[in-house]
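Given as C-alpha cells, the chain that follows is alone and in the form predicted on its own.
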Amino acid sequence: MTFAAHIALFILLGPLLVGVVRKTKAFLSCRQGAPVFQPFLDLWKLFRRGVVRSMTASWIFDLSAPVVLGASLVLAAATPLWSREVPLPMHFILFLYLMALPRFFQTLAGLDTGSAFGGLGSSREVAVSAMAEPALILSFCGLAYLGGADTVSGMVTGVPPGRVLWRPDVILLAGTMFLLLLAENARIPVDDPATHLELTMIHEAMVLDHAGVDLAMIQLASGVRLVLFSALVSGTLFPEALSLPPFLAIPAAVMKVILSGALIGAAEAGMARMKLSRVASYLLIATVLAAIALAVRHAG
C-alpha cells in the first residue's frame, strides 16, 4: 500500500474509533447516543467554518494546529496498522520525540492567547505528560527488547507469533500501553473529553480557543493518535494479523479498531474520572507494570 493510502486509512479510522467509543459508552449507559459516524459530520462542519482567533494570538497559535496534525500523520506513517511494512520506518526514540511535538505546540498555543483556561489546561497537560513519560519510555524499551528491533514497526512485528496471550511480558506491556492510551489521549479516568466544566478540563481547556478549521485539524489529529495507540496494543497482542494478505488484513485492521473502540468505551463507562492528585498513582502503576515486563523478559 502506498504512503497516501496508509495515511488515508488512519484518517478514516480516527473518527470511526471516536464514534465507536461514544456509542459504546451510550449503550452501556442505557442511552441511544449519537450515530457512530457523527464525528465525520462534526469534522465536515468544522472544516467548512471560518477560523476565529484571539486578537492577542501570535504566529505560534496559527502554526499550532497544522503542526499537530502533520506530526500525528508522520507518526501514523511509522506505525504498523495492517501490514508488517510501513511507509516510514522510524527509530523508537525519534518516534517518542515526535509524539511530544504536538503537545509542545498545543501547550504554546494555549499559553499564547493569554486565556486563563488555556494556561490552566496547558499546565495540567504538561504535568500529566511528564508523569506518563517514564512508563512510555519503559514500555517502548520493553517492546524493542521483545521484538528485537529498534524501529517501531520492527519491534511490534518482531513479537514472536503464537500463544502470545500466554506470555506475561507481552500481557504486561500491552496492559501498560492501554493505560497510556487512556492517559495520552485525554480519556477517562485521567481526563474527560466530553466535559464542559472548565475548572476540571485538561486537554479541552488547552484547545478551548481553537475554532473552525484549526479545531477540526486538532480533533482529527486526536483520532489518528488514538488509532496509533490502538494499533500498538493490538499489534503486540495479535502479531499474526499483520501477516495476512491485503484483502484480509485491511478488514482485520478495521475490526481491531472497532474492538479497541468498544473496549475503550466499556472501560470509560465502568470508571469515573479520578482526581488530578491521583493521576500520579495511576501512571506509577503503568510504570511499574512496564518495569516488571522488562524484568520478566530479561529473566527469560
Contents of the next structure:
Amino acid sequence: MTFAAHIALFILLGPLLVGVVRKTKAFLSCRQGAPVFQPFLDLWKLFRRGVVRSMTASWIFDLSAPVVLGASLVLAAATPLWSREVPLPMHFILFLYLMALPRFFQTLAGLDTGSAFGGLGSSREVAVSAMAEPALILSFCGLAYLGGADTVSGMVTGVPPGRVLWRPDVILLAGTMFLLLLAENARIPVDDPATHLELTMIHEAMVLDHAGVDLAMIQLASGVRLVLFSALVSGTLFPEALSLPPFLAIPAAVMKVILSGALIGAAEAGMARMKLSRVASYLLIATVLAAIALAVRHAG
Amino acid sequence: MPSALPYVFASAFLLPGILALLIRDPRRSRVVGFGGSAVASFLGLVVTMVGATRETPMRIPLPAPVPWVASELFLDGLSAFFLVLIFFIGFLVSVYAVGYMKEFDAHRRGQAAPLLLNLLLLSMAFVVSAGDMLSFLLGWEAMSLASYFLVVLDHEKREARQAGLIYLIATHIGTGGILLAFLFLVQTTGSFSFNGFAAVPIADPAILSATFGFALLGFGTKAGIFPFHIWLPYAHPEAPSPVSAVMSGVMIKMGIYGIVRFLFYLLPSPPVSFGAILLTLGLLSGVFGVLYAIIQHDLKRLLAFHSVENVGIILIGIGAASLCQATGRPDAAKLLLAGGLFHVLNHATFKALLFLGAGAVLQGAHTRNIEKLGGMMRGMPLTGIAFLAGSLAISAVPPFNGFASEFAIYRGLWAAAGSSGAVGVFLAAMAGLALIGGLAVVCFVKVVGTIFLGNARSAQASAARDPSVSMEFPMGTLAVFCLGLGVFPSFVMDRLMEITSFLPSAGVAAPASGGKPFTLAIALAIAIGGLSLLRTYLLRRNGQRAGGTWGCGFPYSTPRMQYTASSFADPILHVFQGILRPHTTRKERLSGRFLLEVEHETHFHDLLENGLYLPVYRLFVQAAFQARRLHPGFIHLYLGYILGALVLLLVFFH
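Having seen the form predicted on its own, the form predicted together with the partner chain:
Full assembly next; the chain just shown is listed first.
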C-alpha cells in the first residue's frame, strides 16, 4: 500500500514540479504563463493520442519509453520523499549506475530514427552526464558520510536533525547537488527545455521523434527524475520533515516540491544558457565543490 | 591418475590441430580442428570445476626440462579460476571459429589456424598452472609465439605484418622483464619453484623494487597497461575475430595473473608504494583507454582500447587491494582483490562477446569502419541483441555483469575510505572510476547507435544477415552469461572470497543492504514489462502509423544526414582535446569566388607512440645500422673477435 502511495506521489508530483517551475519563470519575467496544472493536461492529451512512428526505427525505439519510465520509477522507489521507509532500499552506487540505464536507451532511441537532431541530442546528453559523473559520486559520498549509511534512503534520513543547515559541508553538498540537478535534468544553464530551436537543445532534440504515449512516458519520467533530485536536496536540508506522521508528511513533501520548483524556476529565470563548451567547466566546478565539502568534513 | 592429466590435455588439444593440418578438405579440417578444441576445452572446464572443490592445492610433477631442476604443475584456487576462464572462453570461441574461419578456406594457411589456436589455449592453461620458473617461461613463450602467428595469419596484408612485428617486439621485451624478475627471486632464494620463492622474503628493498619493476614491465606489457599498451590496438584488429576474442578476453589476463601471483604470493608483504603505483596506472589506463576508444572509427581497434580501459579497472581493484593490505585494512583488501578478479571474468565474457559480434558484423558488411555501417539491427537482429547485451555489460549498466564487479571494487574502495588513513586516495579512485564508467557509456551508445540503428550508410551494411548457428550459439551463451553473472554475482564472488582467503577478514563478506541485484532485476522487469504492456494497449486503442523521420519540414532525409560516430564523439573530443591532440587538415578547392570542394580530415596520434616509443625505436634502428659495420663478412675479422673475446675472458675471470 505504502509502495503504491510512494510511486503514485512521485508520478503526481513530477508534472506539478514542472508546472511550478514554468509558472515561476513566467512570473519572474512578467508574463502570465500557463496554469500550474498545464503539464497534467498535456500528459492526459498525449496518453490519448495516436503515434506516428518513424519507419527507420527498430525495436529499441519501442522499448525506450518503457525502459526510461520504468527505470526512473525503480529509482524513485529507492528515494525517500515523505517517509523514512522506502519500498526498495538501494546502495548509493547502484543508484548512480542505474541512472545510466534509462539514459542508455533514451540516447539509443535518439539515434534510432536516423535523424540528425536525435543524434545531436544523444551525443550531448551522454557527454554532459559522463562529465557529471565524478561530481555525482563525490557528492553522494559526502551525503553518505553525513547520513552515516550507504543506502540512498539511509544517507538522507540519517542526517542528524537540527542546526544541520549551518554546517559548511552540508551547504556545499546541497549546492553541488543543486548544480547537478540543473545539469542532469536538462535545465538552464546547461540545457533549455523551452527553446524553439532544436539545434540548441539537448534533451528535447533527442526525443523529437517520440509522439503520443511514448512522449508522455518520457515527459513523465523526466518529471519523476526532477522530483527525485529535489527530494535528495531537500531531504538533506530538512530531514525533520521525513519523521512526521503520514498525514503531515505528505503535505510537507508537496510543500518541499513546490518550494524547490520555485527555486529552480528562479534560478532559471536569472540565468542564460551557457555555450555547450562551457558545460565542462560548470561540471568541474561542481566536482571541486564536492571535493571541498569532503575535505571540510574530514578536517572538521 | 592426476599425473596423467597434463598428457591427456596436451594430446586433446594438439591432436585435432595436427589432424586439421593433414586433412585436405578445408571445411572438414575446420570441423575437426576447432571442434576438437571445443571438446577439449569443455572437458577441461568440467575437470577444473570438479577439481576446484579440492581443499589443498594440486601438485603434479613433470619431467624436468633441465637435468638438475625439478619441474611441476601447481594448481591452487587462483590457477583454477584462470583455468575456468581459459576453458570457458576457449570452448565458445572454438565453436564460433568453426563457422567463422571459412573466410580462410581459400588459403592453405587457414588450416594452420586450429593448431595455433589450440596451442595458444593449451599454453595459457600451462602458464596458469606452472609451479616453477622454467615451466612458466616455457608456457609463456609458447603462448606469445602462437598468438604472434595468429596475428599474422593474414600476412598478405601489410598492416598485419606491421602489427605482428610490433607485437613480437613488445612481447619479447615483456618476456625479458619477467625473466629478470624471476632471476632476482632465484638469486635471493636459491630455488626455482614458486613455493621456494614464497618461502624466503626478499630483505633488500632495492632488489625487491627491482623485482617488482621488471615483473610489472613484463606482465604489464602483456596485460596492456597504459604506458605499455602500445601493441594492443595494432594486434587485436589484425587477428581474425575469434582470435581477437581469445587475445583480449583471456590472453591479456595472463598478465593480470602474473601480477596477482607476484604481488600476493611470491612477494609477501610488499610495501605501500607497489599498490600505489598499480592504482595510479590503473586509473591512467582506464581514462586513457576509454578516451582513445571514443575517437576510433575502426570497430576492432575501438574494442582493443576498451581492453586497456578494463585492465585499468581490474588494476584499480588489485592495486587498491595491495595498498589496503600494506596499510592494515585486510577487509577492504579482500573485497577489492575479489572484485578485481571478478572483473577479469566479466571482462572476458563481455569482451569476447563484443569481438565475436564484431566478427559477425565484419563477415556481413566486410568493413571494420563503423562510419560505413548503420541500420544493421534489421538484417542481424540476433547479433544486435547479443551486442547490445555486451555493450550494456561493458558500460557497467546494472543489472549486467560489468556493474557487478565494479560494484565490488567500489564497495572495497568505500570500505577503505571509511577506515582511517589516506581517504582522499580512495575517494579520488572512486571519482576516476565514475568518470571511466560515464565515458564508456558515451562510447557504446556511439557504437551500438552507429552500427545497428538508424539507416544503413552503405549497400553492404543493409545486405548483411545474421550468421550461422555455430556463430550465433556462442554469442547467445555469452549474452546470457553477461546478464546471469550480473543478476547472480554471488556464485562467483563467494568462490573468489574463498580464493582470496589468505587475506584475513572480519565480517566483510556480508553484502551491503540494498545491493541485492536479483531484487533489482525483478523490480526492473516488472516495471518495464508492465509499462510495455500498457504501451501496447494504448497504441492499439489510439492507433499507430508509420511515417518518415521528421526532417525539420524538409521532404528528404538521406543516410548521410545522420549523426556519424565522429560527430557523436565530438563534444568529448572538444573537452579532452588537450589529451587527445587532434590534428586537423583542411583543403579547399576554389573556382573563382566559389567554393567547390572542402576536404576536412582529423587525425589522432597516440601521445606515447609519437612522444616515447617511436624515438626510442628509431634510436635502436640507428644503433643496429651502426652495429652492422662490425660484421662486414671478412672471416679474418671474425677470428680476431673470437681471439679478443678469449683474451678478455682470461683477463677478467681468471
